[in-house]
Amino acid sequence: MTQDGDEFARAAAEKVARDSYGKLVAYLAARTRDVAAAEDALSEAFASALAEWPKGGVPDKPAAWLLTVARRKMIDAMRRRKSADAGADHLKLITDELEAANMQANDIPDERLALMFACAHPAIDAAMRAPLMLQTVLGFDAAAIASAFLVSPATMGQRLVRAKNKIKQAGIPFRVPERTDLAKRLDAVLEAIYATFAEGWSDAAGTEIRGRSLAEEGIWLGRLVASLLPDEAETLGLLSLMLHADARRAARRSADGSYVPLAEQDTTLWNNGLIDEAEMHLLAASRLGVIGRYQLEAAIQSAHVVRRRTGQADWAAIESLYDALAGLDDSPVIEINRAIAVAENRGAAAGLVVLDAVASDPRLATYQPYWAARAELLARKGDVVEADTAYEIAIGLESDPAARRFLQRRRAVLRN
């Protein structure tokens, strides 16, 4: 035993939570595929430490003996249950729990890449997954998810539940694909994790908790994807483009908190720190011999970072690498962005030609990013009638105050 008190224990148990509390739920879980139930014992145990702990101090092998308690938890849960399925699961915990009557903290198996892929699975509605993946892998609860993916806290929770059951239901395996199957749900994964960032990445002015522990949490899974699957290039990929994103955090806003373009940005804000990591996997992820989306991407943000150097971006490799990345993906939002590249690289009517091939697609009509994109090509080339009325759209779409704003100053210059 170590040090008493309520503060210590309280501590010793965040710790914990933070470090264990994905790899317990996910080795709980793994057994019979009944993620709440895990969840539910593992609240339990985390409830028995806080009583116990500052009373008895707090164990030399915290997590150890977390899951020791949880299982139990589990057990007689199971037991009260009496149900055929109950059974069976009970029958797997009481032999788990003599196979691992010595199971020391770091003994303990790291199943959380298993749960996620079972959180990604294809029978997982795709909205559900990344909440899935916050609340059995991070603890988030079902209000703060809510609160992340704009619906009310009822209805999250109810989605979760039924996720949950999905999992159990479906029988969906806890484990990680053979390499011939990787490919296609690691995809999934890594769209999930990328959509916990980009909630964060969203609070541009870096204001609200919620949003900046979003991105944190979105770079923490990547992290862990990537030290469980390192020769797995797109998860290095995404790695280094979450990292690049948040490198420049704090120069997305003016100290007024007006919005502030990438072009324009001040590079000493950038966090040097965050881009070295990032250029670090995306060279570990070109060793690799794979090429994918997140690496494009980022190697596009890696261009950017050029401008700390000379001063300028290197346009030419960035609108190279929208070709490519056009290549793996139809996406207009892909042709959007090649679009403000070219008119980098060859001027504003050669971009205004790529945005010209994608206008019609009808997801565009309501795409701010679209007629903020138009309204500064048309500016540039002169079209000042069209180009006010793309910024006129565009202001009316945009709901960010700060980058509304920045459209009507630049809607102003136009007109001057």
Given for the second form:
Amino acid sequence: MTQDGDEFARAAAEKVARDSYGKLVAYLAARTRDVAAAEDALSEAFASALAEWPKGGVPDKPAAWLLTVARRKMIDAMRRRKSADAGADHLKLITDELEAANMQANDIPDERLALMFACAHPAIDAAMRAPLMLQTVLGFDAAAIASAFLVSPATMGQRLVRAKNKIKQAGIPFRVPERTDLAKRLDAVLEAIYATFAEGWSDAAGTEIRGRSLAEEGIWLGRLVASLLPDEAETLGLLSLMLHADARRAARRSADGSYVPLAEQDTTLWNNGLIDEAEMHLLAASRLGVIGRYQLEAAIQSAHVVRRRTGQADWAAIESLYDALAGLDDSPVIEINRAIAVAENRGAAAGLVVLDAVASDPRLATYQPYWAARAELLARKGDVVEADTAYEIAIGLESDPAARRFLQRRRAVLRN
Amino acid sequence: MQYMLLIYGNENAYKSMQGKPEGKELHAAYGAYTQALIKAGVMKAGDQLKDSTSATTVRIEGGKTKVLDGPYAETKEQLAGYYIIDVADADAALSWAAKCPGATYGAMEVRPVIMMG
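Based on the form predicted alone presented above, generate the structure block for the form predicted together with its partner chain.
Every component of the complex follows; first up is the chain already shown.
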């Protein structure tokens, strides 16, 4: 075997892994609900590919080859276990009519949506839904996921094992829920995808997971769900929201790495292609006639980016969209953003009235954006002493050094 | 799959309802729920348990049998009864658990049953 052959085989295996890993895991696991066994079998199949492809060449249908090998490995593993439930699973696998050897990747039934609904099942700990999807649909290992979510690899590994056990033992189904439950259950799937995106977004440099940006992986999952459930308005809303945010990535930091707030961003640094795509999805969502949180948030982004043409964000629209969001969910976070919109439309004092109305909420005492918004509006109103105090609290609660520097500068301007 | 639905509730609250309209209502709700399980063909078993003050806990320590008056754990909510149902998956089990009057008055624990053989 030559080194070139090795590298070619490795590159081919990696390409199949990227393109069809989730599809193969979903297909194998959907039959037995045993995600861990499906992953083990698939990783053994990849190992076989790396051993055999350099000698015999890359097969015409590499995904089908991997599926066939993985299925054989799974059946072998079940024979070894010989437990009662393994017997039933075994039967399901061997009675499966699948002619895997003749299948192209596109012929393998796509069960990824069912897998995502299992990962985001209400019986699964909410904090583990995004990590589970990253592992099962995208194939990241526990160590990579652990570093993205700031937990130790051993802890993340144990939690993933426990979650997969729960899927298997509790009988969590692999299927798209019935119409009556779909909206609520889909919400959990979208929330996990948004959590993935947001984890990569909070860090402007981009949280990386094995060299891939977590925000991009979130968008990838968002595109997948939107393509599999194109008639669900919120799937399109979420995709639009993530694309809008991602379009402004380059404008979030100045050349020297300092934080640039949305209102001061250079619109020529925004990615027009992504914005156009985001707008297209939002329009398609609105045609479906079912409003929801993600569509409203995407529409707010859309009202901000009109600035690229008019030089001015549509603050009247932004305020009424926050009104609508507040009607769906009485979170104080929404009120903070609504206060900023009110301040743009009717002055800082009016904005502060909105903030004062939620000030007694205990969750806000240590919520940095509340103090930053408060400081900004007080400064605009000319309330120097109170603004200074609010800036100090906001600075103390900020973890991102660039954003902290930005607030410190604002505070310094205030004092001069 | 078979699941055991364990009904946990506050016994004092339950006792204070007895003989009152709410107590009768709860009793009737359990009757209707049991009928619904039977009609759906999923009911395997189910019983109400006597008050936890009637419980005795037994364990063997160092070869000696120790018998203690009272339930295994003293908690505000006690095991009050159970159902065993046979349904397709966790979704069906959780949805039946949510329909049980016990879910409104206390909490339901849903546990898959290991099938022997």
